[in-house]
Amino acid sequence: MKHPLRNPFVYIVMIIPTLILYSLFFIYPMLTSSYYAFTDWNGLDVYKFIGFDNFIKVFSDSDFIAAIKNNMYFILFSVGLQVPLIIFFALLIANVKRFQRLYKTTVFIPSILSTSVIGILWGFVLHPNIGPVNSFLGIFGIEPIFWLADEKWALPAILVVNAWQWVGFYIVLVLAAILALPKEMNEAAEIDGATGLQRAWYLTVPLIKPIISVVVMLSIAGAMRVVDIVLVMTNGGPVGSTEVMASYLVNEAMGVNPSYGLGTAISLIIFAFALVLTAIYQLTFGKTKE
(Lines of atoms letter the chains of each structure in order from A and count residues from 1; the text may use other names and numbers.)
(Lines give C-alpha, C1' and ligand atoms only; values in the text may rest on other atoms or scores of the structure.)
Protein backbone atom coordinates (compact mmCIF):
# COMPACT_ATOMS: atom_id res chain seq x y z
CA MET A 1 0.00 0.00 0.00
CA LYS A 2 1.15 3.49 -0.77
CA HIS A 3 2.07 5.71 2.14
CA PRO A 4 -0.32 8.67 2.44
CA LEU A 5 2.65 11.01 2.48
CA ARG A 6 3.73 9.72 -0.88
CA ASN A 7 0.82 10.63 -3.04
CA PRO A 8 1.94 12.38 -6.20
CA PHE A 9 -1.58 13.55 -7.01
CA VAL A 10 -2.03 15.33 -3.69
CA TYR A 11 1.50 16.71 -3.85
CA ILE A 12 0.83 18.30 -7.20
CA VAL A 13 -2.58 19.66 -6.24
CA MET A 14 -1.07 21.27 -3.14
CA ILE A 15 1.77 22.91 -4.99
CA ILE A 16 0.49 23.84 -8.43
CA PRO A 17 -1.79 26.81 -7.56
CA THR A 18 0.99 28.49 -5.62
CA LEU A 19 3.52 27.88 -8.35
CA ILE A 20 1.22 29.20 -11.06
CA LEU A 21 0.35 32.36 -9.18
CA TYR A 22 3.92 32.92 -8.10
CA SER A 23 5.35 32.38 -11.56
CA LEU A 24 2.72 34.58 -13.14
CA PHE A 25 3.21 37.54 -10.81
CA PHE A 26 6.90 37.25 -9.90
CA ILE A 27 8.91 35.25 -12.40
CA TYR A 28 7.08 36.24 -15.56
CA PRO A 29 7.13 40.02 -14.79
CA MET A 30 10.81 39.73 -13.91
CA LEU A 31 11.52 38.09 -17.27
CA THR A 32 9.39 40.49 -19.30
CA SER A 33 11.02 43.41 -17.45
CA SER A 34 14.42 42.20 -18.50
CA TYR A 35 13.15 42.15 -22.06
CA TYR A 36 11.08 45.35 -22.30
CA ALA A 37 13.89 47.32 -20.68
CA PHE A 38 15.76 47.08 -23.96
CA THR A 39 12.85 48.27 -26.11
CA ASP A 40 11.15 51.58 -26.75
CA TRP A 41 7.71 50.11 -26.02
CA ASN A 42 5.05 52.65 -25.15
CA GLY A 43 2.00 50.43 -24.95
CA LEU A 44 1.41 50.27 -28.69
CA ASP A 45 1.92 47.05 -30.56
CA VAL A 46 4.95 48.15 -32.53
CA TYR A 47 8.18 48.47 -30.65
CA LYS A 48 11.85 48.40 -31.41
CA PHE A 49 14.74 46.71 -29.71
CA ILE A 50 17.01 49.60 -28.77
CA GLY A 51 19.80 48.03 -26.73
CA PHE A 52 21.02 50.07 -23.80
CA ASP A 53 19.45 53.34 -24.93
CA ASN A 54 16.96 53.41 -22.04
CA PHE A 55 19.73 52.99 -19.51
CA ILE A 56 21.88 55.62 -21.17
CA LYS A 57 18.94 58.00 -21.29
CA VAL A 58 18.09 57.50 -17.63
CA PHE A 59 21.64 57.93 -16.39
CA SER A 60 22.16 61.07 -18.42
CA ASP A 61 19.02 62.63 -16.92
CA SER A 62 20.05 64.89 -14.07
CA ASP A 63 16.61 64.37 -12.47
CA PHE A 64 17.32 60.69 -12.10
CA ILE A 65 20.75 61.33 -10.62
CA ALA A 66 19.04 63.65 -8.13
CA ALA A 67 16.54 60.88 -7.38
CA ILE A 68 19.37 58.43 -6.65
CA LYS A 69 20.87 61.01 -4.31
CA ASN A 70 17.57 61.36 -2.50
CA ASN A 71 17.38 57.60 -2.00
CA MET A 72 20.86 57.82 -0.51
CA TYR A 73 19.61 60.53 1.87
CA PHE A 74 16.85 58.16 2.93
CA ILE A 75 19.45 55.50 3.63
CA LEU A 76 21.78 57.86 5.48
CA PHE A 77 18.95 59.29 7.52
CA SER A 78 17.47 55.95 8.49
CA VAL A 79 20.73 54.16 9.22
CA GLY A 80 22.65 57.08 10.67
CA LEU A 81 19.94 58.75 12.70
CA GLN A 82 17.01 56.40 13.10
CA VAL A 83 18.92 53.25 14.06
CA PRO A 84 20.70 54.85 17.05
CA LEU A 85 17.38 56.32 18.17
CA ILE A 86 15.70 52.95 17.75
CA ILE A 87 18.31 51.23 19.92
CA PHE A 88 18.16 54.00 22.50
CA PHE A 89 14.38 53.89 22.88
CA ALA A 90 14.26 50.10 22.80
CA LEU A 91 16.74 50.03 25.69
CA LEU A 92 14.71 52.61 27.56
CA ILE A 93 11.48 50.67 27.17
CA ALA A 94 13.16 47.39 28.08
CA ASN A 95 14.39 48.86 31.35
CA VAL A 96 11.17 50.35 32.66
CA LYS A 97 8.68 48.18 34.45
CA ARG A 98 5.72 50.50 34.63
CA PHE A 99 3.82 51.36 31.45
CA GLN A 100 6.03 49.10 29.37
CA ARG A 101 3.04 47.74 27.49
CA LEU A 102 1.64 51.21 26.96
CA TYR A 103 4.86 52.42 25.35
CA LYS A 104 5.21 49.29 23.27
CA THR A 105 1.65 49.57 22.00
CA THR A 106 1.67 53.30 21.31
CA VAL A 107 4.95 53.53 19.44
CA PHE A 108 3.77 50.79 17.09
CA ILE A 109 0.61 52.59 15.97
CA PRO A 110 2.03 54.56 13.02
CA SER A 111 3.35 51.45 11.34
CA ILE A 112 -0.07 49.80 11.05
CA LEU A 113 -1.58 52.82 9.30
CA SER A 114 -1.50 53.24 5.58
CA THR A 115 1.37 55.35 4.33
CA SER A 116 -0.93 57.39 2.14
CA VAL A 117 -3.16 58.36 5.06
CA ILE A 118 -0.07 59.26 7.06
CA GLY A 119 1.03 61.44 4.15
CA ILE A 120 -2.30 63.27 4.21
CA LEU A 121 -2.23 63.56 7.99
CA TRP A 122 1.22 65.13 8.00
CA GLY A 123 0.51 67.27 4.99
CA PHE A 124 -2.06 68.86 7.23
CA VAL A 125 0.17 69.10 10.29
CA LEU A 126 2.81 70.79 8.12
CA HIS A 127 0.34 73.08 6.37
CA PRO A 128 1.94 76.54 6.02
CA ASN A 129 -1.04 78.55 7.30
CA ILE A 130 -3.12 76.39 9.54
CA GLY A 131 -0.71 73.60 10.48
CA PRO A 132 0.28 73.43 14.15
CA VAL A 133 4.01 73.19 13.38
CA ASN A 134 4.07 76.69 11.92
CA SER A 135 1.70 78.01 14.59
CA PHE A 136 4.12 76.69 17.18
CA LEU A 137 7.13 78.26 15.46
CA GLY A 138 5.12 81.47 15.15
CA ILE A 139 5.20 81.78 18.93
CA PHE A 140 8.94 82.41 18.59
CA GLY A 141 8.37 84.86 15.79
CA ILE A 142 9.43 82.49 13.02
CA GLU A 143 7.81 83.23 9.67
CA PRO A 144 5.61 80.44 8.26
CA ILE A 145 7.67 77.83 6.43
CA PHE A 146 6.24 76.20 3.31
CA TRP A 147 7.44 72.79 4.38
CA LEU A 148 6.35 70.80 1.35
CA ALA A 149 6.55 73.57 -1.23
CA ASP A 150 10.02 74.82 -0.40
CA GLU A 151 12.88 73.04 -2.15
CA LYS A 152 15.04 73.37 0.93
CA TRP A 153 12.54 71.87 3.37
CA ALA A 154 10.50 69.33 1.42
CA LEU A 155 12.94 66.44 1.63
CA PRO A 156 13.81 66.90 5.32
CA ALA A 157 10.08 67.08 6.07
CA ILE A 158 9.43 63.79 4.27
CA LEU A 159 12.41 62.16 5.97
CA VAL A 160 11.00 63.10 9.36
CA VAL A 161 7.51 61.85 8.51
CA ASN A 162 8.97 58.60 7.22
CA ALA A 163 10.90 58.25 10.46
CA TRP A 164 7.78 59.02 12.48
CA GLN A 165 6.06 56.15 10.72
CA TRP A 166 8.75 53.48 11.05
CA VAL A 167 10.88 54.11 14.13
CA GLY A 168 8.30 52.53 16.45
CA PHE A 169 8.05 49.44 14.29
CA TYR A 170 11.78 48.80 14.57
CA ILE A 171 11.80 49.67 18.27
CA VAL A 172 9.38 46.82 18.84
CA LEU A 173 11.59 44.42 16.87
CA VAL A 174 14.67 45.36 18.87
CA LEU A 175 12.70 45.36 22.10
CA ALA A 176 11.55 41.80 21.45
CA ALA A 177 15.17 40.75 21.02
CA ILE A 178 16.25 42.50 24.22
CA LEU A 179 13.44 40.97 26.26
CA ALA A 180 14.37 37.52 24.98
CA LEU A 181 17.89 37.77 26.41
CA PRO A 182 18.57 35.75 29.55
CA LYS A 183 18.24 37.98 32.62
CA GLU A 184 21.02 36.33 34.62
CA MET A 185 23.86 38.05 32.81
CA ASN A 186 22.39 41.44 33.40
CA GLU A 187 21.87 40.67 37.07
CA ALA A 188 25.42 39.39 37.41
CA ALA A 189 26.75 42.57 35.84
CA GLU A 190 24.62 44.62 38.17
CA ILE A 191 26.06 42.84 41.19
CA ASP A 192 29.54 43.50 39.80
CA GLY A 193 28.65 47.18 39.94
CA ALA A 194 28.10 48.00 36.27
CA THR A 195 25.85 51.00 35.74
CA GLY A 196 22.78 50.85 33.56
CA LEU A 197 24.60 52.63 30.76
CA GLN A 198 27.58 50.28 30.95
CA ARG A 199 25.33 47.25 30.94
CA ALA A 200 23.45 48.53 27.92
CA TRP A 201 26.59 49.34 25.96
CA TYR A 202 28.83 46.39 26.86
CA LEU A 203 26.28 43.67 27.35
CA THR A 204 22.93 44.24 25.69
CA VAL A 205 23.98 45.94 22.48
CA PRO A 206 26.61 43.33 21.53
CA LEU A 207 24.10 40.57 22.25
CA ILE A 208 21.42 42.05 20.02
CA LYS A 209 23.79 42.70 17.12
CA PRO A 210 22.03 40.19 14.86
CA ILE A 211 18.70 42.00 15.17
CA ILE A 212 20.37 45.39 14.72
CA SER A 213 21.86 44.03 11.55
CA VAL A 214 18.38 42.96 10.42
CA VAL A 215 17.03 46.42 11.22
CA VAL A 216 19.78 48.06 9.18
CA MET A 217 19.08 45.72 6.27
CA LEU A 218 15.36 46.40 6.43
CA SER A 219 16.01 50.15 6.63
CA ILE A 220 18.18 50.05 3.53
CA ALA A 221 15.63 47.94 1.66
CA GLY A 222 12.86 50.28 2.79
CA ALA A 223 14.83 53.35 1.71
CA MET A 224 15.32 51.88 -1.76
CA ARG A 225 11.61 51.11 -2.04
CA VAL A 226 10.24 54.34 -0.66
CA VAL A 227 7.57 55.83 -2.91
CA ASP A 228 4.05 56.07 -1.44
CA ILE A 229 4.91 58.82 1.00
CA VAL A 230 6.60 60.88 -1.73
CA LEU A 231 3.76 60.43 -4.21
CA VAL A 232 1.15 61.46 -1.67
CA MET A 233 2.99 64.35 -0.02
CA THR A 234 4.82 66.09 -2.89
CA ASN A 235 4.71 63.84 -5.96
CA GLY A 236 8.43 64.42 -6.32
CA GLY A 237 8.22 68.20 -6.26
CA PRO A 238 8.92 71.03 -5.78
CA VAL A 239 11.09 70.91 -8.91
CA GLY A 240 12.13 67.35 -8.33
CA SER A 241 13.63 68.04 -4.92
CA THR A 242 11.93 65.03 -3.31
CA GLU A 243 11.97 62.69 -6.29
CA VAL A 244 13.17 59.19 -5.45
CA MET A 245 13.97 56.43 -7.93
CA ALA A 246 10.60 54.73 -7.57
CA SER A 247 8.60 57.95 -7.92
CA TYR A 248 10.70 58.86 -10.95
CA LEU A 249 9.81 55.44 -12.35
CA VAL A 250 6.11 55.97 -11.72
CA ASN A 251 6.11 59.48 -13.18
CA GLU A 252 8.07 58.46 -16.27
CA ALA A 253 6.21 55.27 -16.99
CA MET A 254 2.65 56.21 -16.07
CA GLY A 255 2.65 59.87 -17.12
CA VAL A 256 0.98 61.45 -20.11
CA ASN A 257 3.34 59.73 -22.54
CA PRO A 258 3.73 56.31 -20.99
CA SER A 259 7.06 54.71 -21.73
CA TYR A 260 6.98 51.16 -20.45
CA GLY A 261 10.37 50.36 -21.92
CA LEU A 262 11.97 53.18 -19.98
CA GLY A 263 9.95 52.30 -16.87
CA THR A 264 11.09 48.69 -16.80
CA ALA A 265 14.68 49.80 -17.36
CA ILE A 266 14.41 52.01 -14.28
CA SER A 267 12.89 49.17 -12.28
CA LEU A 268 15.83 46.94 -13.19
CA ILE A 269 18.20 49.69 -12.06
CA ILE A 270 16.39 49.91 -8.70
CA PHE A 271 16.63 46.13 -8.39
CA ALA A 272 20.36 46.22 -9.16
CA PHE A 273 20.93 48.98 -6.60
CA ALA A 274 19.07 47.02 -3.94
CA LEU A 275 21.06 43.87 -4.66
CA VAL A 276 24.42 45.65 -4.63
CA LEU A 277 23.69 47.50 -1.38
CA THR A 278 22.48 44.32 0.29
CA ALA A 279 25.55 42.44 -0.90
CA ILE A 280 27.93 45.17 0.28
CA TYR A 281 26.26 45.27 3.64
CA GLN A 282 26.29 41.48 3.99
CA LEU A 283 29.99 41.33 3.13
CA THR A 284 31.05 44.11 5.48
CA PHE A 285 28.81 44.22 8.53
CA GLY A 286 26.38 41.41 8.07
CA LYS A 287 28.73 38.51 8.67
CA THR A 288 28.84 38.77 12.44
CA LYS A 289 26.65 35.71 12.73
CA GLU A 290 29.01 33.33 14.50
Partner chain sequence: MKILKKASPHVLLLIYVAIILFPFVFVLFSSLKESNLEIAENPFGFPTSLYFQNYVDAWVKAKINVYFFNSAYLATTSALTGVLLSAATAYALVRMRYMKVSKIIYQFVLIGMLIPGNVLFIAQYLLVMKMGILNTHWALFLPYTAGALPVSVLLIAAFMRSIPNELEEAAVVDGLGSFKLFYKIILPLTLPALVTVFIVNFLGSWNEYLLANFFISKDALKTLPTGMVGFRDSFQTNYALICTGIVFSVTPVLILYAFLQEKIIEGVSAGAVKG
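Take the two forms, find the largest set of C-alpha atoms that superpose within 1.5 Å, and that set is the rigid core. None of these values were measured; they are calculated from a predicted model. Residue numbers count along the first chain shown, from 1. First, how it differs from the form predicted on its own.
- The rigid-core alignment places the CA of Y22 2 Å or more apart between these two forms.
- A displacement of 2 angstroms or greater separates the C-alpha positions of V13 between these two forms, with the rigid core held in common.
- After superposition on the rigid core, the Cα atom of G43 is displaced by 2 Å or more between these two forms.
Mind sharing the form predicted on its own? What's above is the form predicted together with the partner chain.
A lone chain is what you will see next.
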Protein backbone atom coordinates (compact mmCIF):
# COMPACT_ATOMS: atom_id res chain seq x y z
CA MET A 1 0.00 0.00 0.00
CA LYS A 2 1.74 3.19 -1.22
CA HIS A 3 -0.41 5.74 0.64
CA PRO A 4 -1.91 4.07 3.73
CA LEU A 5 -3.19 7.36 5.16
CA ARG A 6 -5.49 7.74 2.13
CA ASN A 7 -7.29 4.53 3.01
CA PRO A 8 -10.38 5.15 5.24
CA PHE A 9 -9.98 1.67 6.74
CA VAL A 10 -6.73 2.78 8.39
CA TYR A 11 -8.52 5.57 10.26
CA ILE A 12 -11.28 3.21 11.38
CA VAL A 13 -8.70 0.80 12.81
CA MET A 14 -6.93 3.66 14.60
CA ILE A 15 -10.05 5.00 16.35
CA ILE A 16 -11.42 1.60 17.45
CA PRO A 17 -9.26 1.40 20.63
CA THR A 18 -10.35 4.92 21.59
CA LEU A 19 -14.00 4.06 21.00
CA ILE A 20 -13.68 0.92 23.12
CA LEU A 21 -12.06 2.80 26.02
CA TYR A 22 -14.58 5.66 25.74
CA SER A 23 -17.49 3.22 25.78
CA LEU A 24 -16.01 1.24 28.69
CA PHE A 25 -15.14 4.17 30.96
CA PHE A 26 -17.78 6.78 29.98
CA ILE A 27 -20.79 5.41 28.10
CA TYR A 28 -21.23 2.22 30.16
CA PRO A 29 -20.95 3.93 33.62
CA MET A 30 -23.30 6.68 32.47
CA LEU A 31 -25.94 4.21 31.26
CA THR A 32 -25.74 2.03 34.38
CA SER A 33 -25.97 5.14 36.60
CA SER A 34 -29.01 6.24 34.65
CA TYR A 35 -30.64 2.90 35.37
CA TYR A 36 -29.82 2.93 39.11
CA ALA A 37 -31.47 6.34 39.37
CA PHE A 38 -34.79 4.52 39.00
CA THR A 39 -34.07 2.03 41.78
CA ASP A 40 -33.92 2.09 45.59
CA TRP A 41 -30.41 0.57 45.69
CA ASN A 42 -28.30 1.54 48.69
CA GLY A 43 -25.11 0.23 47.10
CA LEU A 44 -25.10 -3.11 48.94
CA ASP A 45 -28.47 -4.87 49.12
CA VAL A 46 -30.76 -6.15 46.42
CA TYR A 47 -32.57 -3.33 44.71
CA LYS A 48 -35.94 -2.92 43.04
CA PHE A 49 -37.19 -0.68 40.27
CA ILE A 50 -39.21 2.26 41.72
CA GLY A 51 -39.76 4.43 38.64
CA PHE A 52 -39.57 8.20 39.16
CA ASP A 53 -39.83 8.05 42.98
CA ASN A 54 -36.26 9.29 43.49
CA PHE A 55 -36.87 12.32 41.28
CA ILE A 56 -40.19 13.10 43.00
CA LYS A 57 -38.54 12.79 46.42
CA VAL A 58 -35.71 15.12 45.44
CA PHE A 59 -37.91 17.86 44.03
CA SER A 60 -40.24 17.58 47.06
CA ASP A 61 -37.35 18.37 49.42
CA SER A 62 -37.05 22.07 50.28
CA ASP A 63 -33.32 21.57 51.01
CA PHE A 64 -32.73 20.54 47.40
CA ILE A 65 -34.68 23.55 46.11
CA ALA A 66 -32.46 25.75 48.30
CA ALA A 67 -29.41 23.97 46.87
CA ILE A 68 -30.61 24.79 43.32
CA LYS A 69 -30.92 28.46 44.31
CA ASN A 70 -27.38 28.41 45.71
CA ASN A 71 -26.07 26.96 42.44
CA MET A 72 -27.83 29.82 40.63
CA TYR A 73 -26.05 32.28 42.97
CA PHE A 74 -22.75 30.65 41.98
CA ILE A 75 -23.62 31.11 38.29
CA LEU A 76 -24.70 34.75 38.73
CA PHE A 77 -21.58 35.53 40.76
CA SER A 78 -19.30 33.78 38.24
CA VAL A 79 -20.80 35.33 35.12
CA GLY A 80 -21.89 38.70 36.48
CA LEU A 81 -18.87 39.62 38.61
CA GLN A 82 -16.08 37.10 38.11
CA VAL A 83 -15.91 37.24 34.29
CA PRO A 84 -15.69 41.09 34.11
CA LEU A 85 -12.91 40.98 36.72
CA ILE A 86 -11.10 38.29 34.69
CA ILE A 87 -11.22 40.47 31.56
CA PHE A 88 -10.13 43.55 33.52
CA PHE A 89 -7.11 41.90 35.13
CA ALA A 90 -6.13 40.16 31.87
CA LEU A 91 -6.13 43.54 30.08
CA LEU A 92 -4.18 45.06 32.96
CA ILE A 93 -1.49 42.37 32.94
CA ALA A 94 -1.28 42.39 29.12
CA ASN A 95 -0.32 46.07 29.22
CA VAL A 96 2.27 45.70 31.96
CA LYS A 97 5.77 46.18 30.61
CA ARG A 98 7.75 44.74 33.54
CA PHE A 99 7.34 41.57 35.64
CA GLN A 100 4.51 40.30 33.42
CA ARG A 101 5.53 36.66 34.00
CA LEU A 102 5.58 37.24 37.75
CA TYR A 103 2.01 38.56 37.67
CA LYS A 104 0.87 35.64 35.48
CA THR A 105 2.43 33.12 37.86
CA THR A 106 1.06 34.86 40.93
CA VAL A 107 -2.55 34.89 39.74
CA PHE A 108 -2.28 31.28 38.49
CA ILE A 109 -0.95 29.75 41.74
CA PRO A 110 -4.34 29.47 43.57
CA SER A 111 -5.77 27.31 40.76
CA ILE A 112 -3.08 24.63 41.28
CA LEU A 113 -3.48 24.49 45.05
CA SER A 114 -5.44 21.68 46.66
CA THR A 115 -8.94 22.66 47.72
CA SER A 116 -8.17 21.28 51.19
CA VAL A 117 -5.22 23.65 51.48
CA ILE A 118 -7.36 26.56 50.30
CA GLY A 119 -10.09 25.64 52.79
CA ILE A 120 -7.63 25.59 55.71
CA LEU A 121 -5.96 28.81 54.53
CA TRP A 122 -9.21 30.73 54.19
CA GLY A 123 -10.53 29.16 57.39
CA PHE A 124 -7.72 31.01 59.15
CA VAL A 125 -8.20 34.22 57.11
CA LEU A 126 -11.91 34.28 57.97
CA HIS A 127 -11.51 33.15 61.59
CA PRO A 128 -13.80 35.34 63.75
CA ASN A 129 -11.19 35.91 66.51
CA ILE A 130 -7.71 35.69 64.98
CA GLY A 131 -8.43 36.11 61.26
CA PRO A 132 -6.84 39.12 59.50
CA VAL A 133 -10.17 40.10 57.86
CA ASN A 134 -11.92 40.69 61.18
CA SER A 135 -8.75 42.27 62.60
CA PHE A 136 -8.82 44.78 59.72
CA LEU A 137 -12.55 45.47 60.16
CA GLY A 138 -11.95 45.90 63.88
CA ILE A 139 -9.86 49.01 63.10
CA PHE A 140 -13.10 50.67 61.97
CA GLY A 141 -14.97 49.49 65.06
CA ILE A 142 -16.84 46.67 63.29
CA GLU A 143 -17.74 43.74 65.51
CA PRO A 144 -16.26 40.32 64.62
CA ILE A 145 -18.22 38.54 61.88
CA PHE A 146 -18.64 34.75 61.94
CA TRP A 147 -18.08 34.39 58.22
CA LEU A 148 -18.55 30.64 57.97
CA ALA A 149 -20.96 30.16 60.88
CA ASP A 150 -23.47 32.91 60.07
CA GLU A 151 -26.24 32.02 57.58
CA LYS A 152 -26.05 35.54 56.13
CA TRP A 153 -22.31 35.52 55.44
CA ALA A 154 -21.39 31.86 54.81
CA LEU A 155 -22.44 31.71 51.14
CA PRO A 156 -20.88 35.07 50.13
CA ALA A 157 -17.64 33.97 51.85
CA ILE A 158 -17.54 30.72 49.87
CA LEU A 159 -18.36 32.56 46.61
CA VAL A 160 -15.35 34.82 47.17
CA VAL A 161 -13.03 31.92 48.06
CA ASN A 162 -14.17 29.89 45.04
CA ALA A 163 -13.62 32.91 42.77
CA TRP A 164 -10.16 33.50 44.29
CA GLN A 165 -9.26 29.90 43.49
CA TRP A 166 -10.25 29.94 39.82
CA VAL A 167 -9.99 33.53 38.59
CA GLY A 168 -6.26 33.14 37.89
CA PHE A 169 -6.79 30.13 35.64
CA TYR A 170 -9.26 32.04 33.46
CA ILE A 171 -7.08 35.17 33.48
CA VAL A 172 -4.27 33.14 31.92
CA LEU A 173 -6.65 31.88 29.21
CA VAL A 174 -7.87 35.39 28.33
CA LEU A 175 -4.36 36.79 28.59
CA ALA A 176 -3.09 34.23 26.07
CA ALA A 177 -5.81 35.35 23.64
CA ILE A 178 -4.92 39.03 24.13
CA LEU A 179 -1.19 38.44 23.64
CA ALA A 180 -1.90 36.48 20.45
CA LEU A 181 -3.53 39.52 18.81
CA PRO A 182 -1.39 41.37 16.23
CA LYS A 183 0.36 44.33 17.88
CA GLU A 184 0.02 46.35 14.66
CA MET A 185 -3.72 46.89 15.24
CA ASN A 186 -3.15 48.37 18.69
CA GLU A 187 -0.34 50.55 17.37
CA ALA A 188 -2.51 51.80 14.48
CA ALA A 189 -5.36 52.64 16.88
CA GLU A 190 -2.90 54.43 19.16
CA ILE A 191 -1.62 56.51 16.22
CA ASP A 192 -5.26 57.39 15.39
CA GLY A 193 -5.58 58.83 18.88
CA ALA A 194 -7.52 56.07 20.64
CA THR A 195 -6.97 55.97 24.39
CA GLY A 196 -6.05 52.80 26.23
CA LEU A 197 -9.63 52.36 27.45
CA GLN A 198 -11.05 52.87 23.94
CA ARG A 199 -8.58 50.34 22.46
CA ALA A 200 -9.52 47.82 25.12
CA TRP A 201 -13.30 48.31 24.73
CA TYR A 202 -13.64 48.71 20.95
CA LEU A 203 -10.72 46.60 19.72
CA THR A 204 -9.36 44.02 22.15
CA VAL A 205 -12.57 42.82 23.84
CA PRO A 206 -14.50 42.25 20.56
CA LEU A 207 -11.54 40.33 19.10
CA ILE A 208 -11.28 37.98 22.09
CA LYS A 209 -15.05 37.41 22.27
CA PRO A 210 -14.70 33.67 21.37
CA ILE A 211 -12.41 32.98 24.36
CA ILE A 212 -14.68 35.08 26.62
CA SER A 213 -17.56 32.90 25.48
CA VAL A 214 -15.56 29.80 26.44
CA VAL A 215 -14.75 31.30 29.85
CA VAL A 216 -18.44 32.04 30.48
CA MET A 217 -19.41 28.52 29.48
CA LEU A 218 -16.72 26.98 31.70
CA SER A 219 -17.83 29.23 34.57
CA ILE A 220 -21.42 28.01 34.22
CA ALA A 221 -20.30 24.39 34.12
CA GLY A 222 -18.00 24.95 37.11
CA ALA A 223 -20.79 26.61 39.09
CA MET A 224 -23.04 23.61 38.45
CA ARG A 225 -20.50 21.07 39.70
CA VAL A 226 -19.01 23.07 42.57
CA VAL A 227 -18.77 20.88 45.66
CA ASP A 228 -15.27 20.43 47.08
CA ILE A 229 -14.86 23.94 48.47
CA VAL A 230 -18.34 23.72 50.06
CA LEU A 231 -17.62 20.37 51.71
CA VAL A 232 -14.22 21.50 52.98
CA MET A 233 -15.32 24.86 54.41
CA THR A 234 -18.89 24.36 55.67
CA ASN A 235 -20.18 20.92 54.54
CA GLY A 236 -23.34 22.68 53.40
CA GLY A 237 -23.98 24.50 56.69
CA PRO A 238 -24.88 26.44 58.67
CA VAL A 239 -28.47 25.14 58.45
CA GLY A 240 -28.02 24.29 54.76
CA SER A 241 -27.32 27.89 53.79
CA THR A 242 -24.33 26.88 51.61
CA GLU A 243 -25.74 23.59 50.34
CA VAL A 244 -25.38 23.10 46.58
CA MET A 245 -26.75 20.30 44.43
CA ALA A 246 -23.47 18.35 44.37
CA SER A 247 -22.96 18.55 48.16
CA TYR A 248 -26.60 17.50 48.60
CA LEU A 249 -25.79 14.52 46.34
CA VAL A 250 -22.74 13.56 48.43
CA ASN A 251 -24.65 13.80 51.70
CA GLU A 252 -27.57 11.73 50.37
CA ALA A 253 -25.50 9.09 48.56
CA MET A 254 -22.85 8.66 51.27
CA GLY A 255 -24.51 10.04 54.40
CA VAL A 256 -25.91 8.27 57.45
CA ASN A 257 -28.54 6.44 55.35
CA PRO A 258 -26.81 6.12 51.98
CA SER A 259 -28.98 5.80 48.89
CA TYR A 260 -27.02 5.18 45.72
CA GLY A 261 -30.18 5.28 43.62
CA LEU A 262 -31.15 8.70 44.98
CA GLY A 263 -27.60 9.95 44.45
CA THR A 264 -27.53 8.90 40.82
CA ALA A 265 -30.93 10.55 40.29
CA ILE A 266 -29.48 13.82 41.63
CA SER A 267 -26.42 13.45 39.38
CA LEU A 268 -28.72 13.11 36.35
CA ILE A 269 -30.59 16.25 37.43
CA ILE A 270 -27.30 18.18 37.74
CA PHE A 271 -26.25 16.92 34.30
CA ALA A 272 -29.59 18.01 32.81
CA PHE A 273 -29.35 21.47 34.42
CA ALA A 274 -25.80 21.98 33.12
CA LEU A 275 -26.80 20.79 29.65
CA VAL A 276 -29.84 23.08 29.45
CA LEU A 277 -28.00 26.16 30.77
CA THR A 278 -25.06 25.61 28.41
CA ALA A 279 -27.41 25.11 25.45
CA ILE A 280 -29.37 28.27 26.34
CA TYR A 281 -26.16 30.27 26.57
CA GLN A 282 -24.85 28.90 23.28
CA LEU A 283 -28.14 29.63 21.49
CA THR A 284 -28.33 33.19 22.81
CA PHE A 285 -25.22 34.99 24.03
CA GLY A 286 -22.73 32.40 22.80
CA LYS A 287 -23.43 33.03 19.12
CA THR A 288 -20.61 34.82 17.32
CA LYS A 289 -21.06 36.71 14.10
CA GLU A 290 -18.71 35.95 11.24
